[in-house]
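Taking the form predicted alone, here's one chain by itself in structure tokens.
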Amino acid sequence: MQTIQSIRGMNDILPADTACWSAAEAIIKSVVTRYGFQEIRFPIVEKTELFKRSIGEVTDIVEKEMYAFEDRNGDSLALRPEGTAGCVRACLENGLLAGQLQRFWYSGPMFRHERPQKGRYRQFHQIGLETFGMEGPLIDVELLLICQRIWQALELDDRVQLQLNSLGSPETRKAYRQALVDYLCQYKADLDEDSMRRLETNPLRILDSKNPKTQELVVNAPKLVDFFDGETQQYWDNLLKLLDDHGVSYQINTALVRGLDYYSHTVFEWVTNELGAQGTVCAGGRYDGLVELLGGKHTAAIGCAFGMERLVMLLSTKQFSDQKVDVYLVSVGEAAQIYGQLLAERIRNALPEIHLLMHAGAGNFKSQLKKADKSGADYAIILGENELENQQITLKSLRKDINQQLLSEIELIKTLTKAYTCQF
């Protein structure tokens, strides 16, 4: 019978990799909670309408990439393609935004039906940050400072770069959109099929086209900054000054527009040149109109999300391990195995922080001791017929050249307590 394979683009994360994932997640959580962010959790499945209204019906995500389906009641549901819309829905439904300033973080899988490639998968994982109720560039800068602190904690700050742009206000963008369309219409014959479709639906997305010929065309296209009104320009100038004051290095990228319709003003990406085409490891921006779009009152908001698969790829050269073993219990014979399990639990009760691994399968002393040494344990506890007859336990050091000891159960626990108390 043929074995069942995983769905294309939806990958297993195996024990060899989970230590790196856990370390990255723990560091990000540690940093964001120090800035006052609280964890929020919301469903993987939402009503399809949520994403059509927030992301936009004429975006690639909704038109081509979303996993949408009808349930048994005939309701149209979708696997979440991103986290911001679900977070806003949860906040509105539970009354978390009424006159309140909020900072939230979340983590989990997202889903998009794309062509799988390195760094781009159909099931991918994000850690997202969302803030609500705070006007002005101070919170934008705080979010960027959090990102920078995370890169420093992960020792990646010299391998990622901040790219920054402003999309201006909705009014600014409306005027710019028309000027951009007028410009691009002169070159319709030179536009690729994807850009032609976006020309009617979301022309700003043409600016970050990966098609070389299209990239040549947009070099001379009108620049959004030339359409800024006084308020938008002041916002942008203040943001850049604050970043300069904090010593945050950045590169202004006027082609950076982000792929979702709800962004305005500040947009940013942290990118690396080490992952090929999928070089964005964190991205976000301000979306002041989204809460109102989903039925709430106008609410200032900005957020970002870390792509965990890409982040883990950057961290793959570092050594992580969550399989720490202090003591390995070796036992041969049924009676020794039964007593060994009782002994293991007594040791765990006496030393709750100890990592004790008990050999629970077959094998002679020699093979079990090889496994004990391979586990990285400091000590092996050995139980066999002689130990049971004499009511003693052998404690063997696996890392130091010292004689093994024959101890009573009480003496064993005292010895381990002395060896590990200072570490805990």
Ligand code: ATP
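Numbering follows the first chain given and starts at 1. Small disclaimer: the values here were computed from a predicted structure and weren't measured. Rigid core (definition): largest C-alpha set, two forms, superposition within 1.5 Å. First, how it differs from the form predicted in complex with this ligand.
Relative to the superposed core, R115 undergoes a Cα shift smaller than 2 Å between these two forms.
Relative to the superposed core, P212 undergoes a C-alpha shift of no less than 2 Å between these two forms.
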Contents of the next structure:
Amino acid sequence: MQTIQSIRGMNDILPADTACWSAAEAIIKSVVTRYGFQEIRFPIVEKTELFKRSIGEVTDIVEKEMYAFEDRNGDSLALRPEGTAGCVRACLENGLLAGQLQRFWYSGPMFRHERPQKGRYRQFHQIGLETFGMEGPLIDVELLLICQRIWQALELDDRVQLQLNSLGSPETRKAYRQALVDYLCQYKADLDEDSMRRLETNPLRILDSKNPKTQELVVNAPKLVDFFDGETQQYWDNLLKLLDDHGVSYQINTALVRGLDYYSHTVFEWVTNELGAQGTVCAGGRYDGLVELLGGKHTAAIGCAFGMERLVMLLSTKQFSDQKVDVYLVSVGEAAQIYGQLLAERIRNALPEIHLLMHAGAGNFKSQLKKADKSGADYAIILGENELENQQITLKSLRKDINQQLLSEIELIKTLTKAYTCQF
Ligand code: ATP
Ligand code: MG
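After the form predicted alone, can we look at the form predicted in complex with this ligand?
Time for the whole complex; same chain goes first.
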């Protein structure tokens, strides 16, 4: 019979890699927890309307990438393409925002119908941070310091760079938008279909087009920084000063936009040049307008999301391998196997930290001991007919050249305790 294949762009994460994933997740979780972030979990499926309204109709995600479908009731639902919208929805629904300062993190799969390639998948994973109720720029800087601390903990700090931009206040963007449209209108013939449409609806988004021809045009386009009003300039100056004080290095990238109306002021990406075009490992920004757009009161907010596939690609799997075995239990014969499992449980009770692997298949002593050796275990516990008859257990060191010992169960547990307790 033919086997059934997975869906294109949706990957299995296999045991060889999961140690690396878990370690990266644990490091991020530990850093954000120390900064007072609390975990929030919300559904993978939401009403399509939520994403349309929050991400915006005129975006790649909503126009082309959403997994939207009708459920059996005829409701239009979608697999979440990102976490911010669901997070804000959950916060509003559960009254977590009113007059409160909040720091949340979440983790899980996101779905976008993109062309799969290295670093770009249809199911991918993000760890996201969202904060509410805090005007910048102190909290903006906190978020960037958290990212930096995470890069340091993962030993990636010299492989990712911070790119920074400001989208300014709504007034700043309004003035800029007109200037940008005037400029781009001169080059209508050179614009692709997407950009032509966005010229009317969302011109800022043209700035981060991935089309090389459009990118060339954009180089000489007016810069938002030249349209900063007083408030925006002051915010920007303060932000840069704080980052300088903390010794955070950054590059200003004026093409960096999140072309949605509710974004303002700080936007940033952490990029690497090791993953080709898919170089953004973490992206974030201030979205003071979103809570209101989703039916709440005006709420200051800033967040970011780590793309876990890209992040894990930068890590070496070996660096984080956690598959150690301390003791491998070898047993031959039915009675020895049954006793072996009882013994294994008693050892686990006495030494809860121990990594004990019980051989649970067929095989003679020789083949089982081969597996024990390959497992990397320090010791093999050997049980056969002889041992059972004499009520003794063989303990064999697999790494040191010392004689194997015949021990009672109590002696065995004592010996293992001595060997391992000082390590834990
Ligand atoms: P890109 O410009 O690479 O398409 P984006 O602006 O669509 O990214 P965001 O919505 O900001 O991405 O998502 C935050 C992060 O999630 C990205 O920086 C990236 O690391 C990761 N990410 C986004 N889309 C994908 C995908 N299809 N596959 C893997 N990771 C992704
Ligand atoms: Mg994208």
